[in-house]
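The form predicted alone is given below as one chain in structure tokens.
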Amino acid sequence: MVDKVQAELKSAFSDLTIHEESYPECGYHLSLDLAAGDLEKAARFFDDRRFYLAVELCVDYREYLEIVYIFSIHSSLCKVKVTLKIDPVNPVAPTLSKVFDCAWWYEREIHEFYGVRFDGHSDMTYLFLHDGIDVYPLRKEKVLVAEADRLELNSFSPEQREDSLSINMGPQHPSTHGVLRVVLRMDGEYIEDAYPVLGYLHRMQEKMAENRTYQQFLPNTGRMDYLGAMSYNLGYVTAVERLVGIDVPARAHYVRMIATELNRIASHLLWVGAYLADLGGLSPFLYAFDDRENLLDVLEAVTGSRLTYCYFRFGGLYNDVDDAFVAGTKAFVARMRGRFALYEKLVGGNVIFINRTRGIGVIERELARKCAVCGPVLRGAGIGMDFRKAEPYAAYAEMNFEIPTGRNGDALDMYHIRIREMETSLDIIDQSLARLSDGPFMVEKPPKKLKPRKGDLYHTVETPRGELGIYIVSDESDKPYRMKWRVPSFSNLMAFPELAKGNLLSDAVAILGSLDLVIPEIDR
């Protein structure tokens, strides 16, 4: 795939350097640096060849802004990273809001944080700031915001008409959970739009990343996605190991996919129960609650915590596991193996449920690549992507698991996904269970300071919600230039307001918790 993306892109763009990338060291296959005037024919060159953008960042380099797009596809394992560079006093770029869906939020996003203006874009209002802010808060230097951008950033109101009420779902809706605040405009009890607004907790994750040491911002990461954080602790490790070059112990690999799929159990239970509560059946959650407790037994004890998990080290693990940790995962494994039917007979074959979320909120495949959605919500519109398999990390390329994927892309058949999902995460625990053999759980030499190799990587893992990207910036220092992280939750949410359209206001409670956000890892 690579090669003949390569081919393409050299008759397509005669005139343009391609670069040959190695990448186990940066993450991508191939690079290409554009002009503002070959951007948007690039777009539509991965566009027509089923690519998605799976991120679009930015980096202050000073002499220069570079804005990065990420581009994969779903069928292979092809990446590509796309760089055009703007002026930094007058930052400028063509939107692409027009071919992917996914860049009118990324946009946004980099609009308010570097002042870059993106021409053909529609709204440039706050994403996740406010108009205290008086600098945009990435830049290198102090840049302040201009009067005229301040205007526009804070621009935002619902839109009134005379035939339509809009109305605000959250932040203290109980199903939006403190966090998140969605303005429905109204025909009646149906949804015209949807309007997303975030920020209620944002708190900088990536300038503080560009202010510690690689080290320090360690236990920043369980802060993110606080029901994924194992997932987010490994993503972090192996990027940062693999930016580095160190090499993991293999006990220390099978401990830190068994602690991870507990940990994704745990967050799917979590996810089960507060579903089903929002919908009105309590039942459940005490039921998903039972059986998480008993998981997180047996982590607490490992781990020494319940949620915000900061267990991996670079070079292996905080301490190793015992005869007591293997026991009780192995009792865990077969207690939660014999609880599925429960499961389905309380909530998979009830018919309150089924009529609930059969046919509601429906993302087809290619709203699914428009918007860059991943994870169960991916595999419930029924792409297999699964970044254990597709782009394998620690140990998962040696697992044998299958990837369950849905047939109508609806809310029952997320509730499914999750469910099988479960399942499959027993299946890789019992794996690395029966390979968990004595051994080093940490390199012999751990390091005490990182200082990384000149250079970027943009790292993938696979979390509860879907495809964590990591892209770091090096500049050999023992700080991150630049640390960017592309998450799940946020790309999820992108579909929501197209899925929300010309449903009752009822559904969009069951659409809006089908997609499992979790709003701290969208604020970071």
Partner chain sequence: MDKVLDLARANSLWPVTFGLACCAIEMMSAAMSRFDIDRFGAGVFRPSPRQADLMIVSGTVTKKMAPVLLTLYDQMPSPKWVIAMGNCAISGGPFVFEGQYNLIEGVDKLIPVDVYVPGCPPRPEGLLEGFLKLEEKITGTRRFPGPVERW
Contents of the next structure:
Amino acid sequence: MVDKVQAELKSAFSDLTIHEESYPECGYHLSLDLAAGDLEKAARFFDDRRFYLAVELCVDYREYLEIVYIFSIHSSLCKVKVTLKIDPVNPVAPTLSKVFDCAWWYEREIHEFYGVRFDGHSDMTYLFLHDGIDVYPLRKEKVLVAEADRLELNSFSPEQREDSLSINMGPQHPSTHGVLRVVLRMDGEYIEDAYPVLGYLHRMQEKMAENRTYQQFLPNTGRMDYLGAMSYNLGYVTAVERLVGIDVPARAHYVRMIATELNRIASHLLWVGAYLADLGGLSPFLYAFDDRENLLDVLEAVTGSRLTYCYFRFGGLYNDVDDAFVAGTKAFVARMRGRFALYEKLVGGNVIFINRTRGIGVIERELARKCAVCGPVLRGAGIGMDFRKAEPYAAYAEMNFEIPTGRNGDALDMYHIRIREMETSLDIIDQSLARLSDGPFMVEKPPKKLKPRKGDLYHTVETPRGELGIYIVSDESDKPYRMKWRVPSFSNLMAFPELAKGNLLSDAVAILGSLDLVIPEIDR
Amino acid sequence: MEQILKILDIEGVRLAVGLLAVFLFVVVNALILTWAERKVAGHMQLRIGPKEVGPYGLIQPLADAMKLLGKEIITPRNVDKPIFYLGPIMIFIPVLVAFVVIPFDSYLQVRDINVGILVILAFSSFTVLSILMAGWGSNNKYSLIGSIRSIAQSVAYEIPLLLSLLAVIMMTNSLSLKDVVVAQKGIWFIFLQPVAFIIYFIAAVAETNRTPFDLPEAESELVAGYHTEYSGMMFALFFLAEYTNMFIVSAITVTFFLGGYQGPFLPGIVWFLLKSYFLVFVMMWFRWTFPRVRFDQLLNISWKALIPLSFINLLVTGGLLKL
Amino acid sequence: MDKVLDLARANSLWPVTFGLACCAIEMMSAAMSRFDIDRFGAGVFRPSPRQADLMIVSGTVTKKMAPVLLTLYDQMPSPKWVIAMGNCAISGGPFVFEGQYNLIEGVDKLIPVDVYVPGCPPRPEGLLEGFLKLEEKITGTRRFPGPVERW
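Can you return the structure of this protein in the form predicted in complex with the partner chain rather than the form predicted alone?
Let us now look at the entire complex, which starts with that chain.
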């Protein structure tokens, strides 16, 4: 696949050099540096070949700003990094929002954080930030927001149209699970347009990463996605280990996988409960939490926390697991396997639940690709993409498990996929427990100070919500030069306006719930 | 004793005593039901529910009521004041009227009106009016949508409600509730009219805006629906009305289908309350088990299933009676 | 009369359904089967601030969220109380660093706070203790014997 794309790229862009990169080191296979004029052509090139835009981000190299596009494909492993250098004094770039829907969001983000204007972009208003911030926060030098830019950023006013009712769902609303705000333009009970406004929990994680050493930033990862904290931990440590070049002992790998999968089950359990609560049925929430509490007991004994874990270290684990943990995990696995029947009775077989979710929020494959939707939502659309299989990290390559996919892409499918994913997680735990052998849980000499090589890395892991991409630029110091988190909830949210259009208000709640959003992860 | 009965026979006294009793009953009933609801919810959800406030948490509702009494009543800006204040008060009219005609026992009835059921049904439309007033007066979009939903819902569900009761009335040939009860001396109407019973009970749950038909106050969609803007005592009134309504529809169900106050051994009033509270429990059971239906599904259930079914039921009843 | 009212208030603290960040999950846990805050009469989470007595600020308050939080607080009818749950709500927690641009370093800069529950996130037991402390503050007496100080 890589060779084919390389050959085709060569013939399409004859005057450009296409660099072949070392995938284990960088996380992408090819890279090319484009001029602004070629960008849209390149995007169309990838679009035609069914690639999706995994992430679009910006790095401030002081002499120039670099916009990085990572293109990836669902059907095989091939990642291409496309870069575009722009002038930092008057930064303008062409937009890709006409080709890839997700670019519309990423470009708004880059605009408010770096001040890059995108030619032809339809909406350059605030997405994460707000009027009170007068600089572009992620620029390395202090750059004030220009007056013209400020006016443009502030030009969003939902009440401007008289003839329709606009409703603010959020930031404090029972069904948004946090502080997401969606402005809905309504025609009676039907939604004409949904417009998410984000950033009510923007905690400056990416800015913070630049101010902290690699070790100091580790606890932050658990607070980005508090439900899948282990996956974030794992993603971050594996990324940095890959960047620095640390080999982790086998025992640590298995324990990492067990902990991560347990955490995935906890996350999905909470989703099942919260989703039913969205639909008005409160009791399953408590049953799910009951299971979750049992699970947390197991995890708490070894990690010391219930929610925002920080259990993994560069080179291994914080502490070793004991027999009690193994026994507790086994007991939980046995208990959980018996609980699925109960959920089927309580939730899956409920007529009202089925009627509320069948045919609601159907995600077409094309939309899924254009919005770079990921995780269970993508698998619901029938694309069996899972980074635990596609790009195995830790010891997932040794594991034997299925990837559940859906047929219709509706909310009911998402429910079944998440339930089945819990079962596959149990399978993985079983296999890991069987392979768990004695040995060190930490490398012999854990690095005191990390000095990664110069360069960048795009590392992906599968969190309970989908594709988590970590893009790290290192300048050989012990602090990352730039760290970008490509978060799954954000991409899943991008599909929401399209899905909500023309549906009832109650359906919008059902759709929003089925996407399983975690707001701090979106806002970072 | 006889003298007391004699005094009670005087129209005015009877009415006054009755109203006082009804008022007391409304308050006590709501207190018990809020406690019961939280306890039922707790036990259905693997937890205990109120426990620390009094034995078994029995004083809990009293504490809640006291607290709500002591709360500031906020009048939000831009509300339509008269309508905003009238809403929660109006909601009590149908409640009081209903109590006047329900026979708790063979002698425990404030007034036996010969068109008793008609009175209840006619006044029950007031509920939706006051919900509309609350929703409109609040000047809040969620409230407005909630009250609009409530209207559509009650229009849709009043028809099957009426039709299912009509089938029973055809059998008794009387609109007086007492006559209906007396007619069930031999066999309860639930056995003669099972379809009507089911239709009536579903419609009744919908009329009281309880889950799975709690769309007017759907928490995850509309925050708190029509009473979003009400605080303190005004909110407590809505709460009170909701629980009283639950009891009333259960009481009517008992009167029409479960033999009213009739039963062996125990006095009539005990039987009546037992049956009614059992139905209330069933409604709580619904609430803590089912998710909420969607708005269009809600209307479909009524217009496409319940109404045709109740018409057929009516026809069959009529045909059988003629035979 | 005031005493009775206080007792009633302390035993019926209805929190507003208002979750901000990680701590919100622990707040939910506190309401669930194992911890069951409803035992103390505080389990009625009201979605509308008009019907609530207590705001649990469960998470980081950003500058973008601050006006919303203030509105919510103003919408609550008095008497009302606030619990600052977690380090973020107390002081900004782990997200304070030099050059931060979007954080309110402690919710007490915006609204008066009655009880602080530290932790990142606090355990549900911690929140329960916060509730008991608040009850103690309202009524002057403590419901259970307090925790033993061991150090």
